[in-house]
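Shown next as structure tokens: one chain only, the form predicted on its own.
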Amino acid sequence: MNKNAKIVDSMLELIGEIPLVRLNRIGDAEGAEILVKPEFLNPSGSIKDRIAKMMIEEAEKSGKLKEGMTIVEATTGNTGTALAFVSAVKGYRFVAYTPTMVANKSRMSIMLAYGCETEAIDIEAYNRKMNVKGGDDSSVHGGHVELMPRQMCFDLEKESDDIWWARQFSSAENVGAHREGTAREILEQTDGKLDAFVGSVGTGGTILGAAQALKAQNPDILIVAVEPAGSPMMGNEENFPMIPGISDGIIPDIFESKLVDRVISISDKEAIEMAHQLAEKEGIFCGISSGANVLASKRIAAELGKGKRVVTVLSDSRDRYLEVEKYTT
């Protein structure tokens, strides 16, 4: 989001370089400074257009990702609407697999109005086969919902040459957009001075690229994931389901590195209230996973004190879950 810009060549140019926003009547006046950094002013509504467009462009500087080919990926809806959006730039063919527990119409007509196709996948049969049963907490884990989708991807680009799988969950473009776009803003913004990040763990390349560069810059920032109560894989290794080519990735990289200090669980509840909050007192029309990041660092801000500073992200837009409010990461 270049403001200084009067022409650019294409909307992939305002991508990035989002402001920090402090918050003034959510903030506890005894607690640590909460900074948010709203995501959703990337051109396609989330954080996901960072990794989208570093993405496809590496992947076309390798050769991988020719013109003619057709994209796909296993999306809960942002990284689908994000690689929409930028395969619309760029005049590719895309099609998103998203679970059907996430396809709502909201998240589907976002993606389809970028010319995208999508396929709703039904991951029932899945959960039946892994035991996996339901809860009171209607939240979800994209590390989750998305590994039958994700196998359908791997299937389609072994078939055909004319496909590229995207690959959101292991990609070290997921990783590298945030290590050198996210936190990279952060540092400049705020000078380098924060105490705290905090950030909902999808696919976990948020969190990991943040970590890296701020911890590279000061080893004593704390970092806090979140995840969704529901639906819990960050907070115990052995609930992360290791499926080589399919799993393993950014998240089994998190637990290798030792960058995350602590993990957060907030309930589908406590998100979707913490997101209408914003809107009512903040005017920050943000989604379910902004919410769930703002009160972990509202718990964080309290721990910290005051004369601290806290940061975190608002990963997408509100108009993704008018019709259904759930904790999706």
Ligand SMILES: Cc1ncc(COP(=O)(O)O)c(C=O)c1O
Given for the second form:
Amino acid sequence: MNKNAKIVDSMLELIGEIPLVRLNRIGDAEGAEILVKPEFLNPSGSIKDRIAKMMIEEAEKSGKLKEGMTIVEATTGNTGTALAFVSAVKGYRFVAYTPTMVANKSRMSIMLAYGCETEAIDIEAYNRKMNVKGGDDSSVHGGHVELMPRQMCFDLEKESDDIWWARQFSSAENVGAHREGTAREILEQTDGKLDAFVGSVGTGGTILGAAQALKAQNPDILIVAVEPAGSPMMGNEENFPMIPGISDGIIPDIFESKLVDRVISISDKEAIEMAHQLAEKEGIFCGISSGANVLASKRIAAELGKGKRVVTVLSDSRDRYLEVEKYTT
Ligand SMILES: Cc1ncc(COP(=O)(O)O)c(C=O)c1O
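Structure of the form predicted together with this ligand (previous: the form predicted on its own):
Up next: the whole complex, starting with the chain shown before.
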């Protein structure tokens, strides 16, 4: 939070306060201006540092998390990396329950490097049962693939007083970190002058937190959710299985609040292509969901036209997709 300081007390102070970057060579001269927030500049390399810090510190304040306890979470990687990072700074044991189909080597290695433990959960059978498209060439939606690992965390927490489940999918701090951090910064950095916000949806924390803050400032700001074409959820409420305890939370809140104005589906191929263009034409080394966000932003920018402004986030870094290029949220 204090990037101008010469000495900070810990890496946690370097989370957030990330400027917006104008796209110069990818934007269309006739379209709206596109500004991106390179959230991969957070210490562990993703936007999830914001929520990991807030979730852990609120749990400490409320007494749910105490010294010596173990933190658990179901995660496709970035929340795992971020919780591992914050746990390392604060001295907690952290175990990440990770669905096999997204547990690529780079993400797992980063988590392990922070000293956390990982448990890979085989979810292929679960996805077949839930009729979720799987396989090497389809996208992976955090909201879907985390359901089975969440059930494991739910059971673990119930069985032991020494375990605290971070529950990112229903955590008020997951939404609050974006409302009070990400979106507050966007409003300050643009003087409130923006016409649309675009963000991909995993737990839904980014889009809901941003929507709450931006619509409170100006209800006319268009809120656009982006999701993997291979694993739709937002576009159709019925695609989201409602299982009390493990799926109620932010996604149902998004449906209910009706703060999201549009949903755009982006395929793996399109998202990957845009991530490559961002590196080659703008020097921005961002991940695949960031490519999806920028492509969706370009479509909105073309609709809005010159003189308008679209803002999006680049949730993580490309270094975690060098082996497996896949649009994961
Ligand atoms: C790379 C990436 N992009 C986008 C998202 C979506 O963020 P949120 O969970 O806030 O919806 C995630 C979440 O895990 C992510 O890891």
